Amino acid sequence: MGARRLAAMTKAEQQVIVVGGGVAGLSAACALAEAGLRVRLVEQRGYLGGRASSYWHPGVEETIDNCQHALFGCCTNLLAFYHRIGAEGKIHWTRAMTMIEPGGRRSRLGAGRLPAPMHGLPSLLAARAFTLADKWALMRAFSALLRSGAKVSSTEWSLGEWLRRNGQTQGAIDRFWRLVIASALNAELDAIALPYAAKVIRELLLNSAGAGAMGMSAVPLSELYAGAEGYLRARGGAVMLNAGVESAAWNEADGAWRLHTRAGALAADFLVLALPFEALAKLLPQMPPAEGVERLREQIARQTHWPICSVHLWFDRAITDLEHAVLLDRTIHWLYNKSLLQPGRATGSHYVELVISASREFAALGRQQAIDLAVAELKEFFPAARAARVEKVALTKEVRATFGVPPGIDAFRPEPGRSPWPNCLLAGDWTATGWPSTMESAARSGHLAAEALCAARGERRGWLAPDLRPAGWMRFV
């Protein structure tokens, strides 16, 4: 009767209730609203973007971000979603990436003339936070790395064991693979699986220098979202905040979804479920049974968080005039100047944001521990800031920012667009992609949850972007 329904109905009368208000969630509710569905999302929370997302802080009484996030050239599904909000105009780009070690000497990598995968190399020659050896022991392992293609993609060995096994010095891991790469991955080098570490290098390093350009936020990161509300309800759709799900239930007489929420009951012929593993696992107990819930809590019950913390400092005077910078050799690896960044702060003072990757010692620290190393540490790398005033200070701890990609981790990521529940589709970052913990694997997945709703519907629809083409010599790689 359910399929009877819904085949009668025209594609306005067909309802979508999408929970989760991340990258996931949105990028799936638009691409669904833009095929005529009547879209409803819920976030249990009073902003858009999950762990993507701003707020206010009263303490400081400034809009800060949880964690500041990057997104590059390759990331085509994220690029699409917000071109498609109209919030690609708020993305600040770059090119370069400035290496600082203590003491204040810089090297700057960046991309060249040379066709790829060559345009990083003259920067990396050049660079003198490598040494000589450093630099042949990259370079090797790049070469490695593109060799091998399909090998490595199939392996079951960690980052950290190839480096061992592939004669990196100490200079390379600990100043390139450890800061560049595990932080991008935000994990430590032994818990990366080698075909998400080679998949970064070939797609942000390799592939063309389009690919590795990266992208900041201009504005805060809640908004960027904004838009999308704004595209959700001129289509018909709606935004419940403060909503979070607490029971589903699927009623087989009539085909349809029934959700109790903190906002009231809802009804919908579709539901996307957008969640974190965490939040998705709460809600297992209040779906419905169904073959294939058990396989699918044991997959949530494999996956693992990752922290990262960052120490927010707004100062009386500037203290460096970068957008951002690499921190070599310390516990904190970022410098993010959100006071050229993001131009549009009604402030007078000099705000910065210090990003500590992957580490679970930090995230331990207690708040005034934390806020002393890393302006200790800061101090070592930017002078004028031993003569600068600290006017105020924020401590962001997100413990649960990216999830894990350890060997053996695909096994255990769910395909986006299915579940074990009729009518009922996963997306999240967490599954199963292809990519790592990114804002991009969250947009592909919306995309992907999209197309296998519009298909259960008879329709085919294209939302997921393709790759960025290799450009230069990379095309015949």
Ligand SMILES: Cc1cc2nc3c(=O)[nH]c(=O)nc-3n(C[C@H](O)[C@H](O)[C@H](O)COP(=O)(O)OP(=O)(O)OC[C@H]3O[C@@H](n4cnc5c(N)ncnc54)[C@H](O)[C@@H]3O)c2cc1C
Second form
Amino acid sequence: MGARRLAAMTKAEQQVIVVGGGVAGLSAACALAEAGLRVRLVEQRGYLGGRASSYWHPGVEETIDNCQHALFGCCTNLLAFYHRIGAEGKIHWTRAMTMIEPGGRRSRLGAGRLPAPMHGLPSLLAARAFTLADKWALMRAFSALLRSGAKVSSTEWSLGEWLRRNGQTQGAIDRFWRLVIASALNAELDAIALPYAAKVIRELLLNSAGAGAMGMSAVPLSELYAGAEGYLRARGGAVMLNAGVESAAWNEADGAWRLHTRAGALAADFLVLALPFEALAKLLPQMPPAEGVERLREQIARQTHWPICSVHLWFDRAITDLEHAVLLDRTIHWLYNKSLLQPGRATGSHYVELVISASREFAALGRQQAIDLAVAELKEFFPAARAARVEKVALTKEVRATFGVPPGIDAFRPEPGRSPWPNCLLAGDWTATGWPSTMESAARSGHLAAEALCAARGERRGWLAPDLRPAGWMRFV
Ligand SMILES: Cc1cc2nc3c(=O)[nH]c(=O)nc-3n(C[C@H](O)[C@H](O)[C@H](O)COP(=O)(O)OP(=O)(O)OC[C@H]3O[C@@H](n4cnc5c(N)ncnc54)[C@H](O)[C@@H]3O)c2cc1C
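Got the form predicted alone; any chance of the form predicted together with the named molecule too?
And the full complex, kicking off with our chain again.
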């Protein structure tokens, strides 16, 4: 990195441009501002949050999330970022998950009093959604995932293949592995590398009750980031919206970056590119040539994306008292009761959001077909929905919601905090954080980029939040 220029400047004078106002860019920007750099965050849209954001939908005259986002107690970097910007109090936490079968029969999975990793066992044994054979298969799978270290960390196995070889019943596959795990990783079973599934099982179900606690925003997603702008401004920084970066050039003579954005030209000592891989691919031809660019291009070319769709429904009456539920054996997967989860909404209607993960078939349906299917299925789970009137509807389709984690993908995730160019660092959920496509992966990448930048200034800053310690017997596993 450009050490000549660094030596001549005081630390407070050094300027950073962070490109991308998603969780990765925001977490990097806030950490760097705390380290004393002057940070400008440059975002192409008119609001913050990227793929985890909310916006005003004129069709329904409501602010809606692009999709419900869930986080977990083990998301330590995301929580550290929320803490930094004062958003942690806006998360609603729960330790239980209700599974509903068509017809309405419910099973509740959640943490009990036994020490980890047994804390979820009593509720699994009591769950009517699973047969005895399903429960036995699941318990054997969890214990095999805990025990078989090297095999599980081999990135050549897919989850689907492993399940077939480990005697999983159809019920366990359909109602647990496909619906809970594949849906959390947002891909089909055969397109998920085993270590990622093992990580989810370990973090969410086995390590501790706290690690598996599920959090949901109690405000529309973009409101979570309201504190970030003030945080940056108070430290001499700024947020620039509607300022998509069109090109960037490195000036070797004065050791600085010059950027062309839709809001004008900018210059800085450091650049953090916190972009999804598709946006980085678009920017690559407008970046200076450098050794390593071709490798980055190859890495990007190996990435795939998976869709997530949501049907937002406003009813004239409440259709359930549940905050959220997993819906079994149908196309729709998750129900989130937004009227309960986001109580600040000033609307008389009862708002629920239905989420359909990893379904390219659903994403390909026409608008009315998708809505009709979702409403018809919802009525199978909640009798009250049959008599209720749908007052308004919104359909959101995020075709590029998440990147896939198929076997072998780790060789093609670039390291966060590095890049082919001088004084430039990559961040973004798809960089090599060890996490699947999640807000935690984005926040980790942001913190790793901030750490690398501080290290380049000769400063040791531990921005990466440590993982939660396993509890109970898991401490000895
Ligand atoms: C529908 C859906 C549901 C999801 N559900 C969950 C969930 O439940 N839990 C979970 O943890 N994760 C979930 N995710 C994944 C999560 O949203 C992402 O992993 C995370 O938000 C990625 O953050 P990021 O900062 O890496 O990228 P992004 O959020 O994509 O941010 C990149 C930003 O860069 C901006 N940008 C692009 N090009 C330019 C340019 N040239 N100049 C300036 N700015 C630019 C974009 O507008 C964007 O704001 C979901 C994602 C989607 C889409």
